[in-house]
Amino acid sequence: MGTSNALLKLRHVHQIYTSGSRRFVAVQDVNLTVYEGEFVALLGPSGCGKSTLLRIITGLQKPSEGKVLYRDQPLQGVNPYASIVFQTFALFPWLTVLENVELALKARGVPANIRTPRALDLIDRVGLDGFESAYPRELSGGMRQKVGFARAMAVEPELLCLDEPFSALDVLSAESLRNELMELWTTGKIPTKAILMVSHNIEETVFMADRIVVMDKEPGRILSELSITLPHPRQRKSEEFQMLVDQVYSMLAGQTQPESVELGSAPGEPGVTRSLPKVTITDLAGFLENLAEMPQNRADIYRLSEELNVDSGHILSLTEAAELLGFATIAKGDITLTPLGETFAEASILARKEIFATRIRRLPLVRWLLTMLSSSEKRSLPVGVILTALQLEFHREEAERQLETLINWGRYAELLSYNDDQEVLYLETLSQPTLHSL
C-alpha cells in the first residue's frame, strides 16, 4: 500500500493534568504523522500514554497544547473520520450481532433500508455470518470482539484505532483475530485507509504494522520509530521476523543506568518519582529462577517470552523489577544475572526474604512510605492517606497500582502489614536487616 498522503498530523501534542500545585506529564512533545495505506503501532509500557494519544487522536479528549490536524485541518471535537475499537468488547448485551452493528450506523443518521444490508454485509467479512440474531452472551470472546471490530467498519472510517484490541482474548483466539484482521486489511476488503494500534505487545507489532513507534513512560514520549518492510504474511520463526523482535524488545529494555538514574527521586524530592512496575514476588522469582539455570546467567530477552511463555509487556515488567533491585543489568537487547540475583535465585525462603527486605529498603518510593509510618502515630496510616499523597506524584489509577505494588512488596519483605477490614497499613518493624553489606 502507498505512504504518499498524510491523514493525521500531531504537532508537539502534550497532555498534562493537575492535582493541587502538583503537575503531571501524561504526553510530552509527541509529533506523530499517519500516512494513508499505513498500519502503524504504538507500543510501549503500561503509563506511557498510548491510550491517552489515542483519545486525543480520535476527539474523545483534547490535548492540552499542541495540533491534532485530520487531512491538514484542525480537529475539533470527536474526529468523524475515524472509529475505536476497545480492548473490552463494550457490547450492547441486550442487543443482537445486527442491533449492535447497526447502532453505530444509527448513530450517524443512516437510514434503515441501507444500514441493514451494510452490517449484514461486515458480519459476513468478519466470518460471523449466520450468528446476526445471537446475543453477545451466546459468542466466544474472538467472536464478541469480532462484532466490536465490524461496528467501527460499518460507519467506513478512514482511520481504524485500536486500543490493545487482542488483549483480553485467549492466546488462540487472539492469534486467529490477528490473522483475519490482516488478510481484510492487506487484500483491501475494508474500506479503512489506515490502522493505528495501541499495543505492549512485541510480537505482536513487528507481526501486523507497517511502523512501530517506541514510547516510554515517566513522562509519556516517542523515544524511537523502526519501519517494518517484510511482506505479509509474516513468518514468525524467519530469521528477520526475530532479528526485528530482537531490535524492538532492546529499544523497550535500554540499558541498565548508574544508580542515581535508576532509581529517580522520593516523593516531594526533586526529580522524578520513579514508579515501581507492577510484578509479583513469585513471578520475579521465578524468572530469577530461569535466568540462573542459563548459560553464564545470560539470556536475550526476547526469547524469554516464547521460552517461559510469558507475554512480552510481562517480560518486560519483570525484567525492570530484576533491574531496579539490583539483581540483573540490561545491556543490547541482553539480561545478565548479578552476583546477587544469583544468590537470591538460589537462597531458601527466609533468606530471600531477607535480601529483598534489603534491596527494596533503597527504592526512593519505599523509603518515603517506610518514613511515613515511621513518624506516624502508632506506626500506622490509613490507606486512603497515603493514596492521596501518592496522588501528588501520580494519576489515580497510577497511584493505586503503586500502593498495591508497595503493600505487596512490603509484606512480602516483613516490613509492612496490612489490615484489610480496617484498611490500615501497619510498620511491621524498624530493627535493620543483617545483610547490610548487599
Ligand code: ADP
The other form holds:
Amino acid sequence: MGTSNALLKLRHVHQIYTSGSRRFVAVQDVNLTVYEGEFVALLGPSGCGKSTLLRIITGLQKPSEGKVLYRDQPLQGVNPYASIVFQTFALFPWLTVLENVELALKARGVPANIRTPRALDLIDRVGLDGFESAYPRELSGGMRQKVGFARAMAVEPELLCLDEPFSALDVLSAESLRNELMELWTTGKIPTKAILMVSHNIEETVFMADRIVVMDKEPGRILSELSITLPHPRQRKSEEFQMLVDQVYSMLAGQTQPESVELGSAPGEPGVTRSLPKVTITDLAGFLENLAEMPQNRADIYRLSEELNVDSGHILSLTEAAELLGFATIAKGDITLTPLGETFAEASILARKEIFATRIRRLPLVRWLLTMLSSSEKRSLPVGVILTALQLEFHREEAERQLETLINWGRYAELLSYNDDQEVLYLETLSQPTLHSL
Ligand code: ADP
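Having seen the form predicted alone, I'd like the form predicted in complex with this ligand now, please.
Expanding to the full complex; the earlier chain stays at the top.
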C-alpha cells in the first residue's frame, strides 16, 4: 500500500515514565503505520505498553519522544479523527441509551435535529433497537458494551480504537459482539476507515484483524508483525486459523533463553531485574499436572489454553513461570516439561514445597528479599519497607504485584511467613541454615 492512504504513523515513539530517580521505559522505539481499510491489532502481555500507545494515538497523551502523524500532519492535542472504546464503558447511569449515545455528538456541537436520528440509527445498527429509552442498569454487560460502541461510532471516527473491548464480557456475549462488529466493518455499514484494537487474546486477534502487531514488555516494544489474509467470517476450527494462532503463540512465548538472561539480576545489581509472572502456586501446579498427562509431556501452548479454558494472557504467564523455575522449556510454540517439572507434578505436597523452595532461591528477586530479611535485626521487615525498596526497580502497581507474588511463592515454599495484622514479613526459622549458602 502506498503512503497516501496511511492514516496514522508513529515514528520512533518512546514513552518514559519517571518516579523519583527511577526511569521506566514503557514504550521503546515504536514505529507503526495504520492504513485506510485496515483492522490492526496490537497484541501483547499486560504491561507491554498497549494502552499507553492507544492514549498516544488518540492524543490523550504526548509521547516522551518521537512523532505521531495523522494523515501526515503532526498530531496536536486530542485526535479529532479517532475515538476509543474501553474495556468497560463508562455510561452515565442517569441517562438513557439514546441520551448516552447522543452525548458524544452533543459534546461536538452537533445540533439536536441531526444527532437524534444519527444516534437512533447507530443504536439500531449495533442491535439495540427497542432499548433506546432503557437505562444502563437494565442492560446486560454485552448490551452496555454495545452502547459503548454506538457512542464511539456516533462521531463517525475515521480511526476506531478499541482497548480490550471484549475482555470484561462473558464468553458468549463477547463472541456475539465480535461477530456483530465484524459484520458492520466488513460490509462497510460504518463509516470507520480503520480499526486499531488492543488485545491480549490471541484467538480474538486472529479472528478479527488483518494485521497483528506483536509486542513484548520490559521494555514495551514491537517484536514482529503478521498479516492475516483469511477471508471473513473466519472459521476458528479451520486448520489455517489454528496454524496462525499457533504461529502467534510461538512469537509471543519466545524461546527459552540462557539462564543468565532468563533469571535477570537482583535489584541494585547491574542489569535488568526480571519481574515475576503473577501466577499462584495452585494455578501453576494445576498447569504442570496437566502437562504431565500429555503425550511426551509436551503441548502446543495455544491448545493448552483452549483445553484448560484460560485466556492466552494467563497461559503465557503460566508458561513464563514454569520456564523461569526450570519446570519447562519453550520452543516454537510448544511447551515441554523438564524432568524436574515432571517430578514436581508427581510429587507429594511436602516434596513439592522442597523442590519449589530450591528453585525460587535461585531467582535474583527472591535471593534479594531473603538477604534483606536475614540481615535485618529481627529477621523481619514491614511490607511497606520492602515495597519502597521494590519501587526502586518497578513502578508502584508493579511493585505491589511483585510483592504479592513474592509473598505467595515464599509462603508456599515455607521460606517466609507473613503477619497480616502487623503487615510484617518474617523469615521462617527453618530456612535459616540454608541461608548461609546464599
Ligand atoms: P498494557 O496496556 O499493555 O497493559 P500499559 O500501557 O498500561 O500496558 O502500561 C505499560 C507500562 O507502563 C506498565 O508497566 C504500566 O504499569 C506502566 N505505566 C502506565 N502508565 C503509567 C504512568 N502514568 N506512570 C508510570 N508507569 C505507567
